[in-house]
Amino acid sequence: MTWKTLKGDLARLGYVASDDLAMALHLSVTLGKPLLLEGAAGVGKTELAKVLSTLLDTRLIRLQCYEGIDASAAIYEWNYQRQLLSIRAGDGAAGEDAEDRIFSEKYLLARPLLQAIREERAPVLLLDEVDRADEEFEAYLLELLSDFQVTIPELGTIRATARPHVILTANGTRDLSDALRRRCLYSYVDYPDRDTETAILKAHMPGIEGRLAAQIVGVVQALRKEELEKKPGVAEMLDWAAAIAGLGINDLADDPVTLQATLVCLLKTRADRDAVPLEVQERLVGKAA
């Protein structure tokens, strides 16, 4: 499969990727290297992992990162309740024998990272918003990202049955370490240009009329240039387009009041809603027409 073939396959599944992104994903898959995607929220980083799992017909394993996440939530932990019950019940074992018994596979709870390397068929492993976790958690990831293995002190090193396709996403919450970046290929995912976003809209709503599609994309692109706390992403654009189609709106200028109500799909904070009153909306629609 060439990178151009991959780009076409993604497009058929509704994901319109730039040449740079398609090449980065192609190299990640063919070289077996993790791919780090950076960019603003809503530009399609997470969606790419979902589409890749569909394209490869394989399982998607997702780890949503957050502040304070640790190995017990991401890699593994022991089922302490079952271990305690086993100790209380006893079976005649003592000392090292008892320790070997309770620290065995029977009592191991596999979390997403361990699950990913134990799959018989290579899954897509999505480490979503990795920059929300702290540097200590990044250290846990390094062994997986470089050697595709996990070390459990009581059991030893568990190596990947099939090397997972790893995609990491980051929104710029904090700088990631050089050690993590060195282990990954990299691509910056920006908001799409007008032609690309129109292609995305038509891929998801093939029956949409050309002028309405141009208006929708034009307004969303103009909104991103306004002083907003949270700029609308591609997913919000698609939600808005679906809402407009569901309401039977054929021209954004026809019913400004109804259109204003639909902006709940695009503007997700009170400050942003206040920043786009009816007169600003009409200005944006006028420019997009």
Second form
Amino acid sequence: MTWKTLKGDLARLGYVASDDLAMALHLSVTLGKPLLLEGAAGVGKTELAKVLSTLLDTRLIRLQCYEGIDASAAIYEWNYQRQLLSIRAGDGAAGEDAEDRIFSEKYLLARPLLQAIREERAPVLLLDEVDRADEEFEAYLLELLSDFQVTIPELGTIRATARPHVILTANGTRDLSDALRRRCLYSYVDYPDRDTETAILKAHMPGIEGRLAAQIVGVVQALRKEELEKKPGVAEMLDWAAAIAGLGINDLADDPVTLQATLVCLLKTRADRDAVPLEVQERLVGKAA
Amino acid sequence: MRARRFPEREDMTRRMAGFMAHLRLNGWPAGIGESADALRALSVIDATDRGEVREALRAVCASGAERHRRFDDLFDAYWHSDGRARQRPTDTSARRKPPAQMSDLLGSLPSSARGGVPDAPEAAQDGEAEGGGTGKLVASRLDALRRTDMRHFSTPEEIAAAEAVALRLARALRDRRSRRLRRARAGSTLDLRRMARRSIAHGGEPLELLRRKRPDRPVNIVALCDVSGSMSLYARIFLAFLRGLMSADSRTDVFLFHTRLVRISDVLRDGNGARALEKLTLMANGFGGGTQIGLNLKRFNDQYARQAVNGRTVLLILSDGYDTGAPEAIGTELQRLKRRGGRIVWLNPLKDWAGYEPVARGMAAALPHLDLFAAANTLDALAALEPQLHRI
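Shown: the form predicted alone; wanted: the form predicted in complex with the partner chain:
Below, the chain from earlier opens the complete complex, with every other chain and molecule after it.
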């Protein structure tokens, strides 16, 4: 597989990747190194992992990171209730036996990271918004990302049967440590340019008329240049296009009032809604046409 | 520029090492690991195609958004100029290098005075004991002193008192609950994992109740001090206060602003307190003039906030809120800062003056984003902050 065929395959599944992103993903898959994706919200970082799992026809295991996430939520946990029951119901066998019994795989609750390592067929492991987790959690990740193994004191070290394809995403909540960055390949995902975004729109809505598609993309691209709190991402653009198609609008300039109502798909805070009144909207549509 | 053919493979290892050295010269963390990855990457692509090599090396070497953008320059400089590495300023040093007048100031200090980081006092290790304190300064004969408006401060004792108050406040701020659980002798939740293990000895009866709790984690303090004309009367004493803050924790960061924003943490760590204070007061006096709070907050946001402010940060702003810039900017920038998850405390020396209302438009714009807005004109007022800081 070369990166060009990968890019083509992604496009076939509706994901239009830039050259550097396709290359980074290609290297990540062939070299078996994790891929760190940074970029604003809504540029398709998470989507890439989903598409990759479809492409490789394998499982997608996702771990959503949050502040305070720890090993018992991410890697593994013992099933204490069952352990206690088992000890009490134990047929007289105490000591070593009991210990061996309750610290066996049967009583282990595998969380996403351990699951990913034990999969027979290499899954896609998505560590979403890894910058939301704290530094200590990054330290847990280091062992996993460099050696693809997990150490459980009671059981020993579990090695990956098949190296998972790891994709990490971050959007700058805080800076990631250099140690983590060095273990990953890196790509910065930017908002797509006009042509790419039109291609994305057409991939998702094959029936859309060329002129309308150009208008939609033009308005969204212009909106991103306005001073907004939350710039509309690709996902928002697709929602909006679906809304417009659903309402049967064929030309954005036709009905400004209805169009104004559809902007809820793009603008997600009150301040942003206020920043795009009817006049601004007409200016944007006028420019895009 | 004549496009040079890509080198043959046997030549490649040496050239790649050269490229990595070129990146290192420019301040990138490119080591042996990266070289090895780069060579492996070349083996799975068409290594004669410059475009492919560029993207592949970018994925391997550029480890951040800024580097991702700058990679093209460095790549062209090396592979197009036949290996002659052109030296460029590194992105990190460009960002961190202090403004010209700061480096002058640093240069004038003896080198031994620089970079000395005071250790946190022994007591600082035990957050629990500290946190349970009564939150009162020892009443003393400094009583009168502490009610005097700090505009009138100038003697060494007064300054020392200000430092002491700051130290106390810094400790009050320091600890914040962690969200993780650690084993502990007493705590609110049971540690089932260890209990399961211990209960084996008792045939499955969980006789011993083991516990976990959320330990305290340090917060870091970032202080922004206004040294404009309207604040100049307080500048000296606030600088002493900031010095006190610094000595409680080596991670504290301090900035001064007037029309510009200057990071002074390193100067404040000068071993010779009096001399540092003198220099800074001189600097601050030189500054006295119109302030642009909003603009400076923006600069802070753009340049430093990414490293300095996170969910465990308390941002102290010492300012009277009189602003010559657009007041809306203050609100916007504070909101941006707030989104980084820290807490914002604004200390205003004017707040306790009889009849003061936050009418300065900048102040009014700031109020909705503050976690705490407090007076800071007397030492008593500062000391009274301690229990409030425990709460936020």
